[in-house]
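One chain is shown next in structure tokens, namely the form predicted on its own.
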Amino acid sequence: MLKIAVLYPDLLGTYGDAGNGLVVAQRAERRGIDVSLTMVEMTDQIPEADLYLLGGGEDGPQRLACELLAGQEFAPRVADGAYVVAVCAGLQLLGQSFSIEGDAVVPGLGIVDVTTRRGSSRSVGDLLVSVGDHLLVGFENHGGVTMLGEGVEPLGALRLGRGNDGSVDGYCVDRIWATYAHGPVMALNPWFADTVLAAVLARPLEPLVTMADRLYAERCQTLLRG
């Protein structure tokens, strides 16, 4: 049984990022894999899971989500082998610290060696990132500039948008993927959902072609044309 948990969609669900859990679960089920998908709200205990998903949210909900996660067994479960996909606010709170409105610095969970400060202007618009042989598409809306620590690799190089710092987006370390791409990113990028799924299952996946693949290709072409 593949166990997937979307953490605090009531706090970190500004752009429908909870849909990432639905997409991964559906792509697994279509391949005959038994899946348990749990939407973990702020009053719930975090269950054991193979894959945790974190979305984006505003400053107050982001800070609250970080405090709630710090009081549960989330970090130890990640250290013990759980996988994580984090978007925007989720990306930031996994780090050492992040800044909120007024430039107040908030301690993060310290799971990844990254820090985020407030940028001089907000990053809003389409995002296009080269990730290996693929393109990742999405939409960003954040005020942070994220700096990667030693040994932390970016998820990919920017083709369009600002991402972390104007040159790269997100990070990929151990069993964690993080990006500033909302969307939800898994629905917009089926290849990314399958990359994560294959890693969690530790085996190659059977091909699965859906309408999402055609829409993804069209989106890439549109953004590349500018």
Given for the second form:
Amino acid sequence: MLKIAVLYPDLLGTYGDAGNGLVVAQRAERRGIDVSLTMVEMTDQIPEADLYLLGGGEDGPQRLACELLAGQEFAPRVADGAYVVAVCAGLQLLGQSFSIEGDAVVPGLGIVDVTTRRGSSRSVGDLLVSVGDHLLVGFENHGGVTMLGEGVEPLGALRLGRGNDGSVDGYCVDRIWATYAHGPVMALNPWFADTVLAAVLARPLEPLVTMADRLYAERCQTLLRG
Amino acid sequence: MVTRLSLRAHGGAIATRAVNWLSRLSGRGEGTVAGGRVGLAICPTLLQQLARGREIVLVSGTNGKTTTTAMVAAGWGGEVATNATGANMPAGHVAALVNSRSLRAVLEVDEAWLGQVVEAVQPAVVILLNLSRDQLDRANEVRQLAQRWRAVFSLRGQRDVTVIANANDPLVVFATANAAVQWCDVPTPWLSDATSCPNCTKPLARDSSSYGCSCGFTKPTTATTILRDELTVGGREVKLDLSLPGLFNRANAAMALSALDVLHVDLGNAAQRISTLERIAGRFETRRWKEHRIRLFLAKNPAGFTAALSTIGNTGSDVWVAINARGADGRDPSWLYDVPFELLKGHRVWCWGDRRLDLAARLDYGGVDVRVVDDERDVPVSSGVVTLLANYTAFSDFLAKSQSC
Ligand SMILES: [Zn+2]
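Show the other one: the form predicted in complex with the partner chain, since we just had the form predicted on its own.
The next block holds the full complex; its first chain is the one shown before.
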């Protein structure tokens, strides 16, 4: 049984981010894999899971989500082998610190060596990132500038948009992927969902044809055209 | 005009009318915004001057503005100045007031413009329906909007305004903490944007009828309007038998009637007039297009879609969904994953619009029987009435090319 947990969709779900849970679960199920998908709300205990998903959220909810995660068995489970995909606010709160609500610096969970400060303007628009041989398409809407610590690899190089700092987007360490592409980034990028799924299952996956393939092709074409 | 305008405002009003007349003449649409813009450029205080001496109701909120505005206008009876075309920023308000000498006006106001418009027109009543995620690429954060509303109603000069507010929406309750409020306890299904306390962000505790937080923030208990199976306004039962579908329209009507009650309009008559409304700027209307008969729903965000989907039956009929991402729609359709499209299981669903593939992928992952067409002319004719759910520009396009049945 593959256990997927979407963490605090009631706090970190501003842009349909919970859709990532639906997408990974569906792509596993359609390959005959037994899946459980749990929406963990802020008053729940965090269950044990193979894959945790973190979404984006507004300032106050982001701070609250970070506090709740710090008080639970989250970081130890990640250290023990659980996988994580984090977008936007989720990307920021896994780091050492982030700035919100004016310029207050809030300590993050410290799981990844990155820090986020407030940028001079919001980054809003289409995002296109080269990740190895793949393109990652998405949409960003955030006010953060994220600096990666030594040894922390970005998810990929920017082709379009602002991402972390105008040159790269997200990060990829051990079993954690993070990106500023908010919302249903795994719906837009079937290859990304399958990369994560294959890693969690520790085996290659048979190909799967879905409507999302057409969507991905179209978005790539549109964004490459500029 | 109803009041004496300054010479400059007089010029602005004339220019507004002239530009709108020219724009209608040249077939470039209603021209309400173009005219209003020119008027405001000539006289920046034009809206203030046009509003002076009138009794004005403002309607704002994420969903139901246009419908509720039409309900206030209909319920009031007689001539009422209103921005029925949905041009809900100051240029549209100027055009609406230039076009009518009526001393009564009801204006729909964009959420982000509420502060400026309240200050300019000094309304008698403001209706605040709800606040939820909509076009986040422009408005960013819905909590910030609630903060801005709160600042508007904290100004001393604004204390005479009666605010008709939805007690079931925590963000609206937060926004009106310092206002003279009459609370409406009306069904509000979409609450995903206020699961944490608007005051302190801790989790809001909920049961079936109330919510509250340890910081003291809580649902107001003093509602003067209560909508269950029956509607009560100020202790009196009002018979409400709408032609328009859906519980959300009953909630809109309840809030419209609450505003009219403040203005001493006879509620029995007002409710009757509201009940005869069958369509509002094409919304909810059954229309004809080629061989198809189609019922139109405007749905532009998760709350709106959730409300519209709740009116579609379980099985059988075909459903069309059209999604664009042009200026007025917002450029980011991520919100499609916040809509419970799983409710469409059992229907055949046809998708078109600029973002038909985003939509189709969402429906496919939701287990819905979905077909994509590049052009809506490719959809085969269905025997019964089909339902079309469309966001703003897709809805407008379809309205323009279809006819009333
Ligand atoms: Zn609180």
